[in-house]
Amino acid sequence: MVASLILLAPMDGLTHVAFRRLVASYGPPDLFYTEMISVRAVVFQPPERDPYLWHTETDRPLIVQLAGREPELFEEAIRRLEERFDFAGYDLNFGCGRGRARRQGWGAALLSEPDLARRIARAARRATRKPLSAKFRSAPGHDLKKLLSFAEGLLAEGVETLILHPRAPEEGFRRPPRWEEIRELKRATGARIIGNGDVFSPEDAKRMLSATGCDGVMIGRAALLRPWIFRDVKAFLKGDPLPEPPAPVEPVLLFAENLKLLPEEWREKRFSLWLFWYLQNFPFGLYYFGRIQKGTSIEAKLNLLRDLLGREEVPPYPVSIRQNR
């Protein structure tokens, strides 16, 4: 039996290379992905001095995910990137319905543009011989033949791996995913399907891959909370106990430090970007938000944390996100 695939969602603002290693630390998915890159910052800029593609050798075997809507800019960035380093692969963004994505047309504003994603896919085949993946949601409406009719699109361009979060992007998180949808895709296709949306637990992880047949599975917003989630659902699915989760101060400190490896002017926003998601594994987490937003350095907030987190314990399984962003 082939090993189902473990893997860190790509989320922007949040799975740049500090968080990737300090995931990394504790056990790492199969797969790590970068946050949404814009074709346009790799065509225009030099990618080499991009902090969003820095990474170390912790943080492997890394893929890109690629947003943008010009099929000609997304050759030309794997191109770009080919020749400059060495990632495992690259991921197509259809779909991210946030502000910068919904603004310029991007993401799963493409599901509704399905000759252009299929463009998309072809110029990034010619582009390169590496694994490609793309990433979306349900269609509008949670119509099923126009999610059928987009997958087998971009698996006729040379797409080899797709990645569905069911909901429809006009959801945003308000409604359960409909895991069933994975589950025709694969009927449907035959192809590699990665499901996502909603594993909160190592127990979600085997529901998700039993209930639906799909090949693997992507954690989003339950590994901003437990970046050991990742070792855990391995040792589940082995049939292995769970380890102890670490003491809740310990991820903070190692973040802080892994920090270092981000711009000095990147560090403290994303320092409170990952505190609103990781608190939340503690009752007053939101609270404690508030108090620690009034710290004036990252040193004073970490003085903070060690007293309130020193209080603390991890709950158990399932993570439970009390707020969305």
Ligand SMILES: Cc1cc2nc3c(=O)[nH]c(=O)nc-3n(C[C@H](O)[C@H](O)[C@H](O)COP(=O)(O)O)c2cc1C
Contents of the next structure:
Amino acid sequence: MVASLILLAPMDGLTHVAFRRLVASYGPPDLFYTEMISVRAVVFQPPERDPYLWHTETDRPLIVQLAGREPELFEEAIRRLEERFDFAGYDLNFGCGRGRARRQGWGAALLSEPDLARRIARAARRATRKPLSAKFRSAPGHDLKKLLSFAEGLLAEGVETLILHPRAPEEGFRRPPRWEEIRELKRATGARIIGNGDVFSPEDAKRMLSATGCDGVMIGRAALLRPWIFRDVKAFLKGDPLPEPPAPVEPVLLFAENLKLLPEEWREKRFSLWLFWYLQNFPFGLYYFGRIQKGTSIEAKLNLLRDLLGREEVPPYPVSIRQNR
Ligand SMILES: Cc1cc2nc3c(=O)[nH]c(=O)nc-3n(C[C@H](O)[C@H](O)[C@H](O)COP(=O)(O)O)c2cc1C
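If the structure you just shared is the form predicted alone, then what does the corresponding form predicted together with the named molecule look like?
Let's see the whole complex now, leading with the same chain.
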């Protein structure tokens, strides 16, 4: 039997090099994904100097997720990346449902422009022989026929892996994901399918694999709360006992150290962005988060966190998300 793939989801503002290195230090996923990166930024700025593309030897293999709507910019962006770096592959973002993406016609907006999405896939395929995946959501209104024909279009252009988060763009995180659409996508296409959405524990990962027949599982928010979840999922799938979780403050200290890999002016904001999620492990996490906002530097915040988390324990799985942003 081929082992199932366990992947770290792309998350804007969060899956930068500092976070990926934290994840790697506990036990890496089979693939890391960058947060979404605009094809325009790659084409019109020097990629070497773009912190969104920075990476280390530990956060590998690394897939770059690209967002945009002009096929020629996808092609040019991938060519530029191919010339300069050795990424493991590229992912096309057809899933971002934010207002900006809606207004500018990229991300999930492209679910309603399947011909343009196909042209993007074709252009990307022209630019590289490396693995190419596409990540998308359910079609608006959960129109399954539309979803399957969108997927078939991408496969016909040479995308090999499809990643589905089965919530419609208009739903945000309000409704549970419809895992049955992952099963349908696998059944109808026979392609390599990665399921995504509400995997909050190693048991959930196993359940998604067996309920949908998908080839792998991508984990987003649960990895923000438990950066060590990949080693746990792998242990669980092998039938091994789950390792003990780290002391609550340990990942915070490691992450603070890793922030040095990012430009100085990014560090405080990225620290806060992650703590908003990580602290949700603890019953009073959102209160703690409010308190540490008063710290005037990363060092001051760390001192407060040492104190607050010194009295905590990581609760058992599943993670519970108290608030989405
Ligand atoms: C804060 C945040 C940022 C995200 N940014 C991206 C992104 O840049 N690209 C993308 O394809 N999906 C993005 N997503 C969606 C996730 O990759 C994933 O599909 C979603 O969170 C569902 O998986 P989960 O239930 O495991 O969190 C983001 C999600 C969150 C919560």
